[in-house]
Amino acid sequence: MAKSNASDAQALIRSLRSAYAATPTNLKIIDLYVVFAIATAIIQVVYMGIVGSFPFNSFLSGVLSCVGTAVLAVCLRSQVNKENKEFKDLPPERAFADFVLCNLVLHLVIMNFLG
């Protein structure tokens, strides 16, 4: 039964390898911003749970910041993935326009609560 398993997630990993290594760059960039983005949150948590939370709007506006940042990406990445029919008419541009005037309202609203 181990034997299974483990031979079941190696075909899952490389059937999953095989499939993102059609996914497009530009895509593939935008993957790599939400894992930055989500490992900055991480890293903000981990930090807080070691030294402490003394300014909490601090660190409460830095991992809302990277949360929402990453919310976006996906976001944009949903709209500017070409097999993505339900965005087929949007162009690329006013995605990213989109995501841009969304990331700036966002941080104006986390810079306000920071004080």
Contents of the next structure:
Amino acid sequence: MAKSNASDAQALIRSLRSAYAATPTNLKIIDLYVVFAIATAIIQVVYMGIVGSFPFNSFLSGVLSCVGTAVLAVCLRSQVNKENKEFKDLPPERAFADFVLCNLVLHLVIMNFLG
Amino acid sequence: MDFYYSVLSLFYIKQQGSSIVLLDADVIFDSIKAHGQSDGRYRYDSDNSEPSTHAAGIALETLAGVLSLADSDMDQSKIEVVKNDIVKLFDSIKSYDDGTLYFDEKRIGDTEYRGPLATTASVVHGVTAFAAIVSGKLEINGDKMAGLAKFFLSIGIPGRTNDIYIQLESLSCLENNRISIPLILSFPAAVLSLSSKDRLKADVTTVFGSAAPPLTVNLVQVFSPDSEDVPILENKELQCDPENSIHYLDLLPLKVDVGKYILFFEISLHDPDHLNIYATGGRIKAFFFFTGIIKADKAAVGIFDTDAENAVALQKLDLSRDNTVSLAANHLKKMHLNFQLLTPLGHTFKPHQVFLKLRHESKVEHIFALESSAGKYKVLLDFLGLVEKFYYLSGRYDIKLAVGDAAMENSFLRAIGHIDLDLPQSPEKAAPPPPQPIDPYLRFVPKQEISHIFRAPEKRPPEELSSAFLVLTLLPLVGFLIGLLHLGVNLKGFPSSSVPVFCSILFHGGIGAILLLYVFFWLKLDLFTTLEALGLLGVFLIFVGHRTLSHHASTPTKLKTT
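Instead of the form predicted alone shown above, give the structure for the form predicted in complex with the partner chain, please.
Time for the whole complex; same chain goes first.
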């Protein structure tokens, strides 16, 4: 049973990989960006776990900036994705402009909270 | 009043030597007299002003002036009427308790109130002026003149120049008046010392200090203030010293003791004719104070047990100097002190102040007033009852005795010695001893250092760990860039023609500038400045971005999907 499980998992991963290869490059860039943001957040949490949360506001602003920008990137991805029927009439440049604007506002708030 | 000024002006001119004669002297006399009342007072003017004693004085002076200016003798009956008026005026004289006499008026509404000094002065002036002019005697008792003289002398030196003028002018009228010249008995000293053998001295002069005629001063009676009925001494004559014109009396043979006394004097003139000229003033009362040295002897102090009362362990004291007796007691014992005070004549003496003071080392003091019984002073301090009063303070107490009186020339404060008291412990509820006054400059000495307590600073991680994690945080960025390269990101979509290139460059530059602004915001700037700058950059960015993105949107779709 384990062997079949393992092979099932391997088959699953292989199919996932091949499906993913079909996605357009834009979306891959955005996915990479999201991964980058989350990784940064995780490293900050680990650091806080080690040294303690003394400047708590700084920790929060750091983590939230990463998480926020990841969320905005996800929004952008869903808006730019051509297979997404919901945003058919939305030009991707417009989505990108929204992404940039929201990021700038997010980072203003983050910098204020950073202290 | 018009009469007054005009008549007196003429009078003064006549005194200078010119001969003036008043033709209608009768008529003027009568018209002045018409202003008079039956009680001797006069009115100032013929209109209905109130009669006053002051006006009477002025009227009399005017009448005297008229009489002196008249060419023929006035009708004697009129002069007699005026003399009677003067006698009636003197019926309204007032007196103080010490024999001074004066005139005063009631205050009436709108007329000017002149006060007793001015009123009396006016009457004296008028009466003496009138008496100087008329022949014959005025029926005024010499004692009254003496009383008026005493009034002017007893006000001392008045504060206002007006009053000084009135006083001196009246005294000069009395000095040489024709009614009777008052003689004043004065004493150079009212406090006499028995120990230095002072003499009782008296001086008799007129009001301005001129010599009196030959006379004798008699000390009629001497009373002590306690027994005002029974005289201590009677009828002593003062001897006369003609060189210094002083009358004196030696005190030692009189055998008077120290204290305060009331003395009555009388002046008797040698020449009986002088009785018409001078006024001796009857019985004159004076207060005298005799002081002397008080002897304190038979002094002794000792400690007894509560039960025993025998005079065993008494130590003798010499109260003419400080003593250093050393005693010791506890709260069960009593302290006994006794002494005797004698006057120079050997009688027992009761001074105003007899105090015993016990002072603790911590400067807490206790004062006891001592009473005398049968001439001896005896005090028994029972420490059992005084334990609470002493605030339960044990230790050394300094003992001092203070005896003082106005009649004592040798009032003293003597140290008797000290006593070591052993009192029981104070119970918890006992009152603490009163705080002694502290040096007032102590508040300016430097104060105690204050050590401030701060919140312990938070523990920060070591620098190396922080730097390591900084590097670690930047790693994902590096990973992102490597991934991008891996994906084959290129800049093919970047516009090449001039305007869009410009806009794109500006677009990316704008975003970079905003991010740089955020860095500055974190480092230095405040929110408001940042928002201002952000507003400017944002507007710019929107404009540029719109251009860029719309250009990007309008390029064919084929180029985008790579």
